[in-house]
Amino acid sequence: MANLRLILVIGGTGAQGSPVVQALSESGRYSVRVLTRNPNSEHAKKLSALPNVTLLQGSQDSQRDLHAAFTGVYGAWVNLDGFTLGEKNELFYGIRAYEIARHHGVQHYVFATIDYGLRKAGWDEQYHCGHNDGKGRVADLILGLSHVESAAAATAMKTSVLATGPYMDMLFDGMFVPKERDDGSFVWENPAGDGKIPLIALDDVGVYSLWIFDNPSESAGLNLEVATDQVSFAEIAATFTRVTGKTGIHKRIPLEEYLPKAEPYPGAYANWTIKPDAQARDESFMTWRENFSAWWRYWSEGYGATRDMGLLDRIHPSRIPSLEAWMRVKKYDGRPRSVIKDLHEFRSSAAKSG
């Protein structure tokens, strides 16, 4: 193990970040340091298991906890809950992670995004989600800085981002779950339009991460937008008949119908895994109905379709080339299975107070 570059993952237990972690036990090249806030957790137990990962416990909005985490690594993977910190403190956390980093001289540093919306849909203030736009100025800003310091200095830290999008695997668990209806069908009820979401199956988000911390000369100074397919509502309902022989159908409800259905609980904020009485908000804190009103129409009127596939193809082959092949690699049948992190936290924690 000593001989392994120490990677700092920050976000490790999440659904995203689990596969990093496992990527870069498994490659034989990396020790892996995960930040967690609960060591105890059944996430966190799980990467202790693997070869070469140990557990640091710590905050990611913890200035003392960060300084901790980064002292000695070779690299970080960074991905913070923009959903528990709110869009302003996640800013915040951003630089700082990236400054605390920079003292502690890790070689390379890899930040995990989302599409800057706002910039990529021309500045329109609806598209104005906290959720990807807190990420998104933290990539432009560590990504700028890169670029301006790279031709002064050959030793600056080398900067990456890795830029994903919705989950594929949210088809199993979250907003992108069809509702079964008595007859058999399947129905996706939502506001998406007619564009082109870029969809990312969390298995291969780790083959990536490892690519990037592999190939420094050239992922250095790039944002690598990744994503499995490209593909609208009414293209997933007509994969999942072709590949289950059931009926999908997708039906477009206004965002004003949609909204109060989906919402977790009446006057939820975007960063709703946090109680409502647990935390003070300024207006900073979007509301969900804000945030993912403005994330619906980002992604499903086709903004964030602008991966390059054919890099995609080099950087990863034997990747899940299609959104049908993941259907059947994974025997989707359109019924819920737990999948992303907060999601089965809210629930085991609604359940026990209730």
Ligand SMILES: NC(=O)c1ccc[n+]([C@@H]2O[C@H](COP(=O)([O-])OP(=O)(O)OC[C@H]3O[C@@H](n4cnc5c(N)ncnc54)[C@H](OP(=O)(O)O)[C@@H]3O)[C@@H](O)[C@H]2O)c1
Contents of the next structure:
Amino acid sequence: MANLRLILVIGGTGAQGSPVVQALSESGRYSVRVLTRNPNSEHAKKLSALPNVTLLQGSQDSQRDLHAAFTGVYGAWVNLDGFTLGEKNELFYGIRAYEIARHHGVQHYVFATIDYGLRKAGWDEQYHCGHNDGKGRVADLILGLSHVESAAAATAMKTSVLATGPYMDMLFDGMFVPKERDDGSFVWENPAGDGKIPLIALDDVGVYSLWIFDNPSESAGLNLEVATDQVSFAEIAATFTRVTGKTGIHKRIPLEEYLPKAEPYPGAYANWTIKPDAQARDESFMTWRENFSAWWRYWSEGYGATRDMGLLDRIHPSRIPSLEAWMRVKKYDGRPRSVIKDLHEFRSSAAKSG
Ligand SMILES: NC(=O)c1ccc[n+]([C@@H]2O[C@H](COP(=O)([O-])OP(=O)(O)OC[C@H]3O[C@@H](n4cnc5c(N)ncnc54)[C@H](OP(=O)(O)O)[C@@H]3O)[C@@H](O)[C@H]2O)c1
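Structure of the form predicted in complex with this ligand, given the form predicted alone:
Every component of the complex follows; first up is the chain already shown.
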């Protein structure tokens, strides 16, 4: 591994982190250390088979493990899992991970975030979505630190933020999977308004992340908001029809009707991967319904459609250019495929228990 710069990837076994590990490994310029709770999972084993990738067992919410993970690395790419940690822990460990990275002399820190929806929607509380804002606050804080530190201290570690939006791949898994009707049509029944949603194809997340590490003079201090296409749900349905020849329909239904059907289990909290009684919760924990009410409002009212597509074209000229192109590349047919690791494990454990 001579001359390769070592990058710690937190969340590397996940849907978003896997393409980042792959792109870093494929570049031949970096070696990768992936923090995972379970080095024996199929996701982890697949990554460890890639050139110059090693696994480190540990947890995002252990300061001891974070110290071990950041020791000796050149750079870090950090995607915390809000659906496991919860908003409060995501804020705490988001800040602690950054501080621990500084302690260990990391030279380039990339924080994977989502939009700070509450700020971008003008501090209106109905847009407070815990799993968006948990990351968004950390991103603002760490980028803002350069203003309060001396110039020399601020440049000691380059900091970049990569802001994704909802994954285009959620059309396969999670919130955006349509229902197939007996008449062969596909229906997206959800509370989405008419606004454009910045959907990001996971296949391109690795390239943007690699660009950030390869171009520190341009990427330091940058909040790179990425998307493949910015589309409304009516456009998603119409694109589906164009690509597949099947009827795609967006049916808007009220949140009150949607939420009970969509939550992972009745009364779930925003950090729904933690079993109902396995964690003491206080009033800072949002329920899944509260969290995703704000999530649908923020994204589907168009607040996130702020991506600079010209900049993205320049950074990644061969990026997937549109939702239509993505559907064609993926041979999208409206039917579900597994993408999200948390969901995969949730379904497997539900199947085992009964
Ligand atoms: N779904 C979307 O459209 C979307 C869009 C933008 C951002 N996000 C955000 O992305 C995050 C989830 O990442 P993902 O989409 O890649 O989900 P995912 O496929 O379910 O993967 C979850 C990742 O988090 C890791 N993880 C969870 N708890 C951990 C812990 N305590 N210690 C170490 N690693 C832990 C898992 O690693 P191991 O299991 O190997 O330990 C895995 O790498 C969430 O915060 C979500 O808000 C999601």
